[in-house]
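Take a look at this one chain, the form predicted on its own, written out in structure tokens.
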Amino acid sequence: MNIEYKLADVTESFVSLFEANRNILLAENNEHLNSIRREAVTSLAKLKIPGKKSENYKYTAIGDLLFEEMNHVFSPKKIEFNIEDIFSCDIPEIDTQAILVLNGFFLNQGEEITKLENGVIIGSLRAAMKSYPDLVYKHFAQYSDYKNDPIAALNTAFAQDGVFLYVPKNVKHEKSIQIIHLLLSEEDQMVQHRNLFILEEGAEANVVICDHSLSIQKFITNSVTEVFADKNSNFNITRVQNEHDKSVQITNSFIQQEQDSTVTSNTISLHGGVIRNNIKVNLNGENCENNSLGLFLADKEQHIDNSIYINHLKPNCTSNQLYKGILDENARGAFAGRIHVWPDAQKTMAYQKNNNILLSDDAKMNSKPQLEIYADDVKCSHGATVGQLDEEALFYMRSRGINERESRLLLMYAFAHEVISEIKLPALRERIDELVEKRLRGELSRCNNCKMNCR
């Protein structure tokens, strides 16, 4: 089949799916949301699902992945379980506020949306649209660029729920929030969910997102997270991806930063069949700081692709990108990091580094660092390396009595630790250290934090 026709068929199938389920998708009688959904479907039909000819998806054929027929669920499916057994953390010191999302829908453990004593609002995005519509729609779909991004348009058309977080002005929310995305189904399923995080001026918060697949069926997840960080706010978001080899995970993070704000995102990809992470950052005020970090570990036939776009719009801003990958067996990796400095963004400091280790002759890594600079008073640099473990370092360690296997593990662990050390939450940093070490030793297939008894 001609590739262009195939992509057109994939796109048309989603447009047809929307039309067939229009009454469900537009059932809330919310004209603001419904108009956004209709615009998103129109954008999707015009833009089409990207294929390999798309420069942005050159190494990850999204059209091929979405061509497979999957089950779509547009309302939460009831599953009986013991709440206390759904998630059990073996490090009590993490002390997070846990929120569960099952197959893209907020899992009701009481109130769907809660306003805490300090003014923080957290809960179901769908519930927030009803309870706090003015607050939600001031930011919802404002940063995801669904009119120009077909994957964001796909999510905007179909996503029905997710997590909403609002931190009011000058509030420092001390307790970290842990969002646990669980996938559980008796049939292959596509899941689309949406997160919206809003930090007002001077606010601070930490969010940990954990992605887990709990049944052997194939899952395709297309998620969108929008973050608004107002003046002088500070936001840390860590994502831990730990799904099985039959999973396909597409994450899209859109981050809007205003003056003097700091946002640090850290994506740890421990396990998954195909993973594509898209991060787009707009530095929309002076003196912003953005830190985008990632660590990915892949073996067998796994494929992990990270695409980062930092948009320097205003002067005196700083951005740092650090992504590292370790690939073994027939694994495939890709990294595309783009720094765009606009003419008004003088005094920009932007740094990008992508380092990768290949442990086998069959593993493959594609790295594409990019600088696009239209200002003349900037400090920008980028660099990428793809290589093997340092043989001299291995020889030195073995000469000191350390066997070859342990020497290799120590070198890989030291390589990975530069990214892990940037995780802000100490207990989580220690836990990720442990998980990465187990993954490198081949002892970890999926995180054992989650224990679910389903009937």
Second form
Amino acid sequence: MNIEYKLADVTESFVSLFEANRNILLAENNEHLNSIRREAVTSLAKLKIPGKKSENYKYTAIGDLLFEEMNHVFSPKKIEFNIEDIFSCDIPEIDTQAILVLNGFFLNQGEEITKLENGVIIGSLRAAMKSYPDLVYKHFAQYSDYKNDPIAALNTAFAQDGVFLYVPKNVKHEKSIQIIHLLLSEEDQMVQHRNLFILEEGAEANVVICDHSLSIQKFITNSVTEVFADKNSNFNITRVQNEHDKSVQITNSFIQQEQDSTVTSNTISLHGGVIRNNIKVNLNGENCENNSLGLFLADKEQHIDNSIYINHLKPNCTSNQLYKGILDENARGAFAGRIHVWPDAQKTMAYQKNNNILLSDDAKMNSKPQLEIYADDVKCSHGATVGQLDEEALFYMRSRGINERESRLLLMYAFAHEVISEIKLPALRERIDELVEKRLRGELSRCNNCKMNCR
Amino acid sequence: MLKINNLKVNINDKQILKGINLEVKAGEVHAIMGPNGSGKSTLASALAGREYVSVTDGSIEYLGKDLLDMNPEVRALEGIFLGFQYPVEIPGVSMVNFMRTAINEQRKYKNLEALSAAEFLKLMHEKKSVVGIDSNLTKRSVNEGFSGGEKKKNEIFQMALLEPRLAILDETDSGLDIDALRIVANGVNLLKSPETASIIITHYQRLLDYIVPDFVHVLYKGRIVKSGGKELALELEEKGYEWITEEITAE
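Now that you have shown the form predicted on its own, what about the form predicted in complex with the partner chain?
Full assembly next; the chain just shown is listed first.
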């Protein structure tokens, strides 16, 4: 089959899908949103879903992945279940405010959108569009770059709901907010949802996102999260990905940072069929700090691709990228880290590190640093390694009576810990520490009564 | 305790040990000396079970069992300890976690209950004072950023914790100042009992000022060419290795 033909086809199928469901997708009687959707679908048709020749998706054939007959659900479907029966969160002990999102739709457990005493607004994005339109549209689709990014355009055209968070000026929201994205369906399904997090000047918040699949059907998720961090704000976002082997997950995070703001994201990929995480950061004011960290653990036929783009637009900003991966069996991994320093962005400090361990001869990792620097007074560094476990260290441990398996685990765990240690909340850090250890020991398969039996 | 019989060892198809015979009884301290490249470290590696060392002939009997049949970890659990010439840095693995795992593996092997974190810390505290290791070192990752002397002290500290039956110290004294040397010697002397034995591999005599060996063996070109009492070490210090190598060549 001609590849170009096939590509045109996958893009076209989404455009037709949009046309066929126009009445539902444009039904909200919301001209602002509807015009964005129409623009998005036009831009999708123009840009096209990237194929194998796309440099950006070189290692993840996204066109092929999306070229599949899937069900799309454009309004929340009632699924009768008792959440406690099928799902117990792996991070239960930390004091969080939990929000459930089922197949991309905010799961109504009372108010769809709540304004807390401290002024924080939290709830369904769809509801926020109705209740707080000015707040939403000041930022919605402003950072996701749907005019140049076909995957963001795809989401913008179709996504109906997700989570909205607003933290007002100088409010430090103590309690972590946990968003649990659940996938549960009786048929294969494509899910597109959208989160919008707004932190006003001096605001602080912590968000934990957990991605889970609860039934064995094939799921393709394409999610977009937009973050606006205004001056002097501080935001931590931790994502734990734990879906089954048949899932395809594309996450797109667009982070806009203003002067003196700090944003730290930790992406912990524990399990999944195909995972592609895109993070794009705009450092749009002086003295910003961005930390983008990730840990990915993959085996069997799993595929994990992280793509980071840090845009240094203004002077005196610091960015750190640290991604570490452990790949076993036939797993495939990829990392692309791009640092773009604009001519104005003097005194930029931008660091990037990607270290990987391959446990088998068949596992494969591609690492691609990309530095584009147009300012002359900057400090930038990058380093990528792909290696095996240190045989000398293994022997050293065995010579102390620790068996080979345990020695390997200790080394892998030590390797992973560098990323985990950067998670800011102690309770969350400890829980993730445990999860990673369980995952490395191969004890995570019993998660959530999942029937997949991934391992 | 240990009987090495006609041991021949290759590394990368090159014969390094050409028929070693050595018997170590409980309660004894043996020193193995010799010029560089004579095979001293290879012997230590063969005893500890390194994979790149291939035994082509001979046997090693340890406490009546075939040592060559055991994995490195089983050898350790059976009471063999190797003090490394170049201890490995293991970033991210804390000393506490490492040693607690090792101790508990040993206890499991002996059908003893695992030590709790508190019990282990108490034990570690005791042993720390024995060796005189800095408290901060045990809080760090294994050997990471340790100086040469600290790494060697850490070997002795691990030995003190694991209480082996047979300790093999591979040039633990190299590169140490006098204070560190005393600590190493002290660790070995404390371990000494009628049930334990030590093999001290060293290039120089000076460690033997602090650890008095019962036997001294000279290893040269893969063979033990001379054995004697502690006075042999002094003779080597005085005359160097040439007189022995000349003796051999003359024969």
